[in-house]
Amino acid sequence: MAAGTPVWSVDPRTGKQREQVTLEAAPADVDAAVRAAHAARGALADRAARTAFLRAAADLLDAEAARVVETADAETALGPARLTGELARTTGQLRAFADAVDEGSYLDIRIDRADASLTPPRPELRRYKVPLGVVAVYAASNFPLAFSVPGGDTASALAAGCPVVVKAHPDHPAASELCASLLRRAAAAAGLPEAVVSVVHGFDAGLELIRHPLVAAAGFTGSVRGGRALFDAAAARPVPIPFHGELGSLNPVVVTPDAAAERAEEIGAGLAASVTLGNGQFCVKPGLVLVPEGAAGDRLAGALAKALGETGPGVLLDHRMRDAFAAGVAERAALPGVTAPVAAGAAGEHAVGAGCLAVPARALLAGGPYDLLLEECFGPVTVLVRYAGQDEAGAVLDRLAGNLSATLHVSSAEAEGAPGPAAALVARVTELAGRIVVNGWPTGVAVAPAQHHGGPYPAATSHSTSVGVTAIERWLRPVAYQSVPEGLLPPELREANPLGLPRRVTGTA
């Protein structure tokens, strides 16, 4: 759509428009964001500010918890108590990054010092991390707070001191705008210039922003189709660019054999709950699982099937990811070998019906029209494999792409390493996913240090994690000071350490 053009607030629960927001942004808007953005970046180099920011942010989105979930609802049909949570999740957040901010160990400070009796001598040398510059954010249609304008990625640029131009998913222009306004008006009470956040709508500004030449990185969330067009965009830059996107996965899940026999029902219901939470739209819902043959398999198979079938129609984020969805799982449903146990597809004009698909993992090997069981189904359906053996098992594993999980199902003396397959399988996985899941569920990612989101690629298009303190890690660069008078020096690496920062030093003064 041309620029100029309205942006309207659509209920998914009827598809018809609640309001018009605002305009989509013409490329001399979104060139004035970026360059507001920039000229702002210095303001950002004061940690105090930054971490006092951050809070005020988390403090303002509280306090105005009414209005947003509210907002956030009636354009994506997600519910209070879910929207409730994710804004509980996306407050703490903030206030995680701040306290990063404050503790500093995420400069990574190191200090070298001179010797000359090494091979060869060695200068004294001091590094830490600084930031990249304005970084653009595409918002994710599924999470309208956690991943959207003041979401992670959001949250983790400005704890590095990076300036953000988001760009909003149409999805949830009132709740994004919104939102902006919070976060803006949380600058200013820092005493920061508002335009360290700023939003822009319409596809065509998204492609203005990522090719940007003030843009120094971006992050994405969304599908495979927009975020490689978005990354192939900014590897083709005069000057390219990190993207760190994350693209898609199908999130397999592997249940044992003797899992199987010991807990099929729990299993199945457990499944169906993860398979159905928000609709089937986290990125993380388990898509393909690998049950094996047998009378404990189909007794898992019933339990998913019985759960599933007392699960009533839900409404997706928007119609065409509700038509989107049903002709997915119509397409799956009519290849050969493939059954339905419970339909999954349209519920009426504006619902989806939750379901499953089984087929035989000889099948699935077989390739061909199969590869589509293969890609991610958004919406609230999985595909159940069958597998006859071990090495099926494994085959079927061969053929998949990066995962942002993976989730075995063990029974209890494999967990306690009785022989088996289970550690097998969890080395196997490894190789295809960024978080491995053991007798659990993928759905549910906690905000800590040691959590990691991302995976091999189309999880992820690098190496790092968007969920957790570690995000940071992707706003900054490394320096190297090579025998720097003191004076000359940033505060951060002085001698003195004013600041009081953590830093490994190494040698002798």
Second form
2 protein chains.
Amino acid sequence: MAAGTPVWSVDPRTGKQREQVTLEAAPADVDAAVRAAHAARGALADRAARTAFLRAAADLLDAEAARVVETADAETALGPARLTGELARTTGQLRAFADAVDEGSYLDIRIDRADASLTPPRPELRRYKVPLGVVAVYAASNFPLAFSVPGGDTASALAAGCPVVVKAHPDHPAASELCASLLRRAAAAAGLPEAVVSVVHGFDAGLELIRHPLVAAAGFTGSVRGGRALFDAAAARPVPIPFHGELGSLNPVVVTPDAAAERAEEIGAGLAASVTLGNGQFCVKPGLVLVPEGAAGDRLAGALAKALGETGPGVLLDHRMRDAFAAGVAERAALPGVTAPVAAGAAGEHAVGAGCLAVPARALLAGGPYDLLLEECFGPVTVLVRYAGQDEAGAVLDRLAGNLSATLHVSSAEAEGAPGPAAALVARVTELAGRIVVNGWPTGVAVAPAQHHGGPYPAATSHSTSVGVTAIERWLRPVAYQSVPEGLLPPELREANPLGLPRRVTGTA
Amino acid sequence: MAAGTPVWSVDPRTGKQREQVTLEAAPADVDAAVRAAHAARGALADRAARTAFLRAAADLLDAEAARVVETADAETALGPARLTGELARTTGQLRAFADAVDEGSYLDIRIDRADASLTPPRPELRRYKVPLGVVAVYAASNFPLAFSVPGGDTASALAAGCPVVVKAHPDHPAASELCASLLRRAAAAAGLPEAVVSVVHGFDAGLELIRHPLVAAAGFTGSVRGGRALFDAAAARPVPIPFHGELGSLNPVVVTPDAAAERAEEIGAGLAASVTLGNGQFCVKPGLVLVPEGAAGDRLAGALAKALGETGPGVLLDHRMRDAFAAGVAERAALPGVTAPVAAGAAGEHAVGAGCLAVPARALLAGGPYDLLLEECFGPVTVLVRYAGQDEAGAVLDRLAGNLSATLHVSSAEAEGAPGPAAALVARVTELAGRIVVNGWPTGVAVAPAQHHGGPYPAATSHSTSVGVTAIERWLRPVAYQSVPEGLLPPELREANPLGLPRRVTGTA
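Requested next: the structure of the form predicted together with another copy of the chain (the form predicted alone having been shown above).
In what comes next, the whole complex appears, and the chain from above leads the way.
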């Protein structure tokens, strides 16, 4: 894991090396990539070129879909169907950010007219947002496209006008290089320097990148341990920079007694589908499910077990994850009082089987070793926590750290406002998570203007989103222009509004 | 400087203790204040009570203006005129934030209708922003009102729905306690717990506060050293929190050759007034002024020296600052090649005199000990850097860290777009600062919607503003509600829009 080490693409279905993609970057390589990106920022300031670039990138990725999906599948085992959908999401994102640049409200333009009648007199002020500079993007293992080289962090940063250097994830170096080459070709086609996007490989390169003086901000999707180490490095710099990391999440689900009574089987089956989607490798996989004790809860647990039992084995992203999954499940299952209605773990030489664990809330609340159940276990497993009443359920919620999502299953009467715990639960889980789902499942994070994919730490290291159009806000800072003559103003702020941008104006001309 | 140490109000005009105000807070005191604030957050969620509280606080402060100004003046020597203006700014801020809560666009409400025709289908999403929780506010020395207990950080946090614990500044403990009592009385009058605002004193208490698990964010105005220490503590927490610090700024000014030729005397006199405003104790005091070599620049320097020479001595906020000012000026003046056209420094037993230093750009660019000239010197002094051409001016700008403001003086022809360095300078200094002023002065930061008071580090530790209505954004985080039935939604997001809030809607019902 040092400069010059060969970077191999590995097939997780066999554990075999497919091809040597490149070498890990040396400090000089990282420095060169960042400097070239920094030098390209002026070109990227051209809005028309930027949107043309984003759209050309989407078109090229779509045109090369077969090759992109095949390459990503060969080194992630995520399957062509999932990857075809992920590519559509990725190109949709690129186009959505181009549209956002055209629309312009992300600039949050505000104009205050001078007003001599105020005490003190107000000068003319015109404010918009400018790009921060070079953005470092740390790609995710589990989304080789949508949260990697051509993913949301890259798309939003480029849309903001920030050149990007991506630290590729070692689980998909070939797909990373392929996507990077397409993005760079799209940049050239739009008349921009190719250096607006580049890719580096290697753990050490990632640390070099976060410490580089010309890197102005970072985006990250990955583990709590890796993300926190980079967050700490970003904060410890002589000039600290924003670090927008999406780290880890349990994604708690609460099933009310009335909901269980009303549709135990439906909830159990839906939960199984959500837990096993993408082989349990989603950051919003429901990892802890509060289910009432008693017959209805038992039926729910039974339906979940049945559906999980019918799920065939699957291949995780790499063998390290497979080993960690098997070990993590075993360690949890070994806790006294924890049962494994369906045993998850290694299946055959390369795959894993999905499963679930169950524990009484009062055992979990004993703390100590049981706190392990409050940590994310990446892969197709979930923990059912059987609770005896709202107080016990509340006590479990009180133990949770921040989450990307929290999900409630309520009865149809509760959904219509009938007395019950539902309303208080919505308020309670709002304190714990960035997205609240009712009578649905958290997996499937729509790319939409009202989306929020983030949440209290450790779900995220900042209060921003990594999905949806407001993700662009992470890469911008406001600047106010005071009494600046029209001819010296940036076009976005000129009185004549030559770019036709939305603006909020206070006072009269 | 430990729990139980007496906290004295000191008259900087005499250096004498006026009265013992209270004792420094013990860890248990800090804990009690934070827990009471945390418990009060539910009450503060009531928008009507919150706005009533903010307006009642403004009214009470205005009603008690004489006592507030007298108390603040006695321990800061800022003078009744300045403090009367600062109080008006402070109460204006409180009312402006109440208006912003009523208006509601700060919630950034976005609603996406469900759309089954999309791939994948989009669920209904409704997003707004919720308060973070208890906010720690670190008060400034130089604004005992507008950036202290009842100041912008407090007002914006309360407006966002966040209870506040203020760490008072030791330069004005009596004013801090008086203002806190008025804020707490206003809270009670609005039916809120008094614990929505409290004050603690003492250096150790400030550290306890930033580390308290129930503190969710912090605002700070002060020195680079103090701010960075607190920033580091905030980042090192098990759960890191946002730290919005305004630390230090040189506030560079560039005078173009044509501007100097056109109005050297006017610029020199204006500069003197800006440097000595508030006795040089503004965070936006121009501390480094790029003036062309040659006759016009000489006339500018002469006008500056004349005006500074006519400025009487003034009293700084405390004797520690006075000593630091005198030492800082002396250390800079001792650098070979640096001259002191008007010698700043101690004047008499308690006051200081204003002055300026001058240095050729080529000396400054030698670096080493000359880097001291690129650090803020708090008090009534500025450094003229005489440059030989645009390249030399640019080289000096390249050496600067981030700033709150950057100011350009250009000729009337340059202001109208005549060829010259002006346009490139606007773009260049935009990279260096949060506010760009042309043909004016940076002192006087209007409280206005388009204001931005922040800038690249060390001007600020985040990309937010501490002045103006967008300051409220610092204390909020987005939450998205997916497929949540109308009856379980917060009122702000209900389809019927019972609160009449502005919203952006995507798709059709």
